[in-house]
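Here we start with a single chain on its own, the form predicted on its own, put down as structure tokens.
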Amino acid sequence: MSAADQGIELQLSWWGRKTRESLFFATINGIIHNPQGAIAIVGLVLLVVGAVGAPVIAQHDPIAQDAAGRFLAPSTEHWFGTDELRRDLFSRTLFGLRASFAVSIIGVAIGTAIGVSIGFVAGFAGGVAETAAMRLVDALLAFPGLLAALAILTILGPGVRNIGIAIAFFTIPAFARLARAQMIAEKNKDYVLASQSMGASPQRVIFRHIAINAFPPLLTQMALLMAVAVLITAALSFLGLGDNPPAPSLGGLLNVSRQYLREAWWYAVCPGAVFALLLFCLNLLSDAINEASSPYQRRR
């Protein structure tokens, strides 16, 4: 390579760290100045402290029963009650939390990454490789989300690993076809052209060049989906299809209480807002960022 290629390839490399580096601050600078994001982040901050220190903030153990506190009502010792076996909500729900938190976001992570890489490779290559991957997808779409994470558990049986699964399948192809669209976009602007001209392999240009541009808009589509598997980890719970008993879970808590909601109210609704409250936070947070990575309102 000439020292002037050199040169030119130096001055791509600084422009597109600058270029990134930009975009990322500008995103979250966006998110956090926004009134929707900043109660976003602090309703999730919560969760997540609450979640992540379930062991140490629960002031009971979440399956343990106590002889003489069936149906206690919200106090001091007992925030969220007691149930119909004497054990304390406040630690069913955190440990509950917890379990849900971790089945989405793996199930999420791994729907996310094969599913753009299947978008990003197939909008790449285009052709039949191109056709071939998004009539796979086109079928996967096919089935809806939760009518699929029922027949996967038909055939896997039931348990948190496999609602994981579950999830991960119902989430590859809404990324994949996302990716593909964003790649047909970006492959074809300037940036890309240049960094093909001075040689770049096709892995560079997908991954350190256009996936930058493209990564906005599968952040918000992150956030929404986040709140879609927490949804049908819950649903799927309150069928029965989650962790076995005793073990806690959000759908299985709110299954359970029906049974009881003239007796002791806290049951319902003290697990039932910790769930709409993460719900919430993660539909404020999936506006935020679709609001900051907006070319439109960086404008403004």
Second form
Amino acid sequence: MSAADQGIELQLSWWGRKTRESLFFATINGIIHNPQGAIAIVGLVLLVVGAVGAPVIAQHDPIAQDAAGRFLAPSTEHWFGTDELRRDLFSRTLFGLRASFAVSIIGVAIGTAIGVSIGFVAGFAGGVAETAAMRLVDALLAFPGLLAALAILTILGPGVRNIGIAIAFFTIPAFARLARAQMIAEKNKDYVLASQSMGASPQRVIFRHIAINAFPPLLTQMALLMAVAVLITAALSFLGLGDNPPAPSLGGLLNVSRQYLREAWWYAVCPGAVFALLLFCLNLLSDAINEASSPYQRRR
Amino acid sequence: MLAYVFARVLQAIPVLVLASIGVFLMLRLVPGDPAELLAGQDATEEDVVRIRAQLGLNDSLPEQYIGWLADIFRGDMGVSFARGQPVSRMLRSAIPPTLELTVASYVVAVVIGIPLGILGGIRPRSGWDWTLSGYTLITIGIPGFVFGILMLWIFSVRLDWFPTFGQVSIVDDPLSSLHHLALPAIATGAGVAAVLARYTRTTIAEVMGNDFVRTARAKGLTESHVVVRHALRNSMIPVVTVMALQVGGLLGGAVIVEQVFTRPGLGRLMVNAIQARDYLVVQSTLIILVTVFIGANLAADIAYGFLDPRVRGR
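Can you give me the structure for the form predicted in complex with its partner chain, which would complement the form predicted on its own we have just seen?
First the chain shown before, then all remaining chains and molecules of the complex.
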């Protein structure tokens, strides 16, 4: 069943109205109806609300050292307990999550935009431009993600902003490859020829027609790279290369918690659990998008 | 076969050259004068001049690159300004612990991953298959360094079964060395085990559906004979490739897990060097890690050709 066939199918969508399903809504629908996807969305919504609403939800200042004592165990007053400097760990976890989200989303978004543009243009143009662009991409892929990030932090110096740049940097080659493959698969289809013969400009053909049909695999990749980005952000701040103390970060919390495992198990376990939930949901989501956007897998 | 190996090696060379140019240019991309950066903050004017002459910064870029490569092949990587030691000596003491950890985590990954994948693959939707799915889900949510901290808390701090930090050379005291290695190796290897298991499961499940497996069963062979002699042989080829490709993942994991267990090694060396802006050390560590990574990918390609005659023809 091709994407075009699905487009004209009449289906009862989840909000109960008969709609003419576009590929976009078919994918969204598929994600929501998939139990994995539903769990992922619920989990991510919770985490995003927690991160975005951190200033409102957290009852304590994440930096102020004003709790009743050091290493207080989790209680109704301090949900995740307190740390070595009498700071509330629940607030610190929420603000750390917020920082992780910000860095990962900005990094992946910039990397995706650049990578997809390179891939689309290379695939559409073909010839020498394509070969040159793809060889460069291969060279970038020769560095495993973490090593590339470490190299960039060496050049630019440690810091949150530079972690974002590092994430954008390693996002580029993965997307350039995928976008090029998508472009090559799509560019000789009838609808592209039709719009070209009507006089559409290359930009219009690429971004208005092909991009929309090539989008589900790119979306899957984006969810997956978000997971990688969150992981690398946390790993780098765990190594002590991303923090600007006293601002909290998920990796930074885990790093400091190591020294106090004997006194305060919650210091490592609570932020660690939030981090695990985040990774878990992002991976489930990418699986769900993948299943929803590929009809073969859906029919299984 | 020889022609195939030769062709693969030839293909790997440009990648290695590009990557080494990248690592070389790294120091030149840092804003500021490389000689002043390397000399550190409290360097005198003479130090800067000496370093500039040493690095050949007055030559053209291509000449500097060639000189740098030649120095590396001679084992001369300069002197770390942060510690005043030759970089090559620092690397010599940092490589063995990382090598131990990588090899040990590789063993963990293979010992858990391959059997779990086989058991899940020969009977999809069985108990073993669900165990495999559960295991994969857990390792996806809990990355190596978080898993490491959890184990550190439970097995070292609470139960006091394992040391909380440090490393002992496998040559000096094998038992104590393994005692120190166990938790870090599990933390690094567990995630890679899941990748191997998933991959093995897929290829075994595919192979089990083939006609030759049905024929083998129809001949009246026992199930274990069918699995071991017929299915495994045909499904291990891609698995071997994936095993070689995981070396990069293991190295990256080892770099972080070393920090969790306060183990010396390349990871700690590099992280400390980045924080101290000790560029020569970072550069040398990176070039080693990247070379190993590219070498492992090459080994994967060659192993693939070795095991599957069809690949060689292409």
